[in-house]
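Coming up is one lone chain in structure tokens, specifically the form predicted together with its partner chain.
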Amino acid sequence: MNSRKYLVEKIVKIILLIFTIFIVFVLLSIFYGIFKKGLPALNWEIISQVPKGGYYFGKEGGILNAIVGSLYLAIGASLIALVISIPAAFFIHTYLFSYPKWQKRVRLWLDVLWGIPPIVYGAFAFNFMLFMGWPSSLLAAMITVALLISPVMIRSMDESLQHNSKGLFESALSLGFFKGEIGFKFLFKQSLPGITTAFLLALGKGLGDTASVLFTAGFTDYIPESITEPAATLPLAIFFQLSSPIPEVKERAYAAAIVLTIIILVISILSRVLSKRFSKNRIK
């Protein structure tokens, strides 16, 4: 009886691990899938030019276009995110300390956020332009990928700061200090973490992100110039060439892919690094 049960144990512990390794093996395969395809077509000049006349039956050129626009609007959408989440996360934690169940609502109504697909607000933010008459353009792709990430940072801004606010707020209030001042000047310090790991995943997303793009951003053979141009991405780049039935232009989709499966990977490594050299200088 009792071998048995310790028997039992093993088998589901090998049933386990079975299943753990498939999802292993899962991530080896897209690599190795995209990078299989990719790598043939992936040269200097891909990633170093925009296309060319004929681009798109085969002929010269690169991508240039779309790792740029990507970066810009990622880079954009996190920076106006950033303009709105770190004051609306010090809100949270100075104005309405006192108000533990209202910072639960606000909690639970920003994770219910975070849910809404990404095309929904394309379809909203391709509403709103139409009725404000404004084209596609970067800025307004900018936004809509800021409104979409802003409830992910708000949140894990607002979780690294749960950890350590409260001692720190209560001694700061009784010295005299206004709640706002007690948010910008010391709260600050104290989630730079959060703010820089947020500000990553806020990157990544904004990279990645595709069908909130797909309405607003446009596309173009050009390198934006300004804000109300507009942007070709990443993204969208794999998505169009991909349709495409000349081989040629299908592998470069691939190739696109694994720019930006790079890119991706070392962002995520980079704020994996960075979140443990800040996490030295915090008041536990």
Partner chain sequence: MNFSLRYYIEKLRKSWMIISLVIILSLPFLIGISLLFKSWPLLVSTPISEIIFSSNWMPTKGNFGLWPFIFSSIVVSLLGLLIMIPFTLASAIYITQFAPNWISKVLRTVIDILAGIPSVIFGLWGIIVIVPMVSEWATSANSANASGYSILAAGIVVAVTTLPFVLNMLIELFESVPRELKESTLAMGASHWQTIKDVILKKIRPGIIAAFTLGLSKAFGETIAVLMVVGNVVQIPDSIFAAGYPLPALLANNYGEMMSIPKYDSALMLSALMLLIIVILFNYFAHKVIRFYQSKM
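For comparison with the form predicted together with its partner chain, would you give the structure of this protein in the form predicted on its own?
Chain only, nothing else included.
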């Protein structure tokens, strides 16, 4: 019997190892393909200049407008989502603390919203903009992306809050603290690593999203000076340049993909570092 269990464990271990190696291989293949095609076109000019006349025909210019536009969009949308998500997550864990059935329902609704494709958010926002008579703009894209990443952020914070000790909440209640005070005075500090990670992950998702901003952000070769102006983003720049039949323009699309990948990698590493740093203050 023990030899059979040992054999099953070995088989499962081998299967898991195979899938792990496969995932790593696919990831490295993606990196290799992007860097192989994009590195020849990646230079200081492409990341420090906006597109000039004839850029989309292989002439001078760069993608600075898309880099700045992506950062504006992702940071703005993440801040809007943060304002929505922190109260929502704390509401689930404080005012719904005594109603576990409603907690499960709210989490189910958030999971459903999380699973809705970004293009659906983009189509909804586009129809709403047409109804209101609003033009494509950075603000419209920020709101759309904020709606898209809010369920992700809330659920990430929710998972972090679930790791807090229930005794901490009950002890604070017994001392006469209001539920709102408990949320923002105790749970906030304890959940700061999870909140930081959720914000940075949502920031990365906002940077990489294309479908939800396709109809809302518009596109421009200039850096927006106001949130009411249209804005270019790196995913849209990659999409438009890959659609070009000119080889030089396609190479620049892969160079833009390298820039986007590096930014997201930096955000991912930063989320790990900050999460580890803030975890030192948690009560376990």
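Positions refer to the first chain, counted from 1. Between two forms, the rigid core is the largest collection of C-alphas that superpose within 1.5 Å. These numbers come from a predicted model, not from an experiment.
The Cα position of I11 differs by 2 Å or more between these two forms after fitting on the rigid core.
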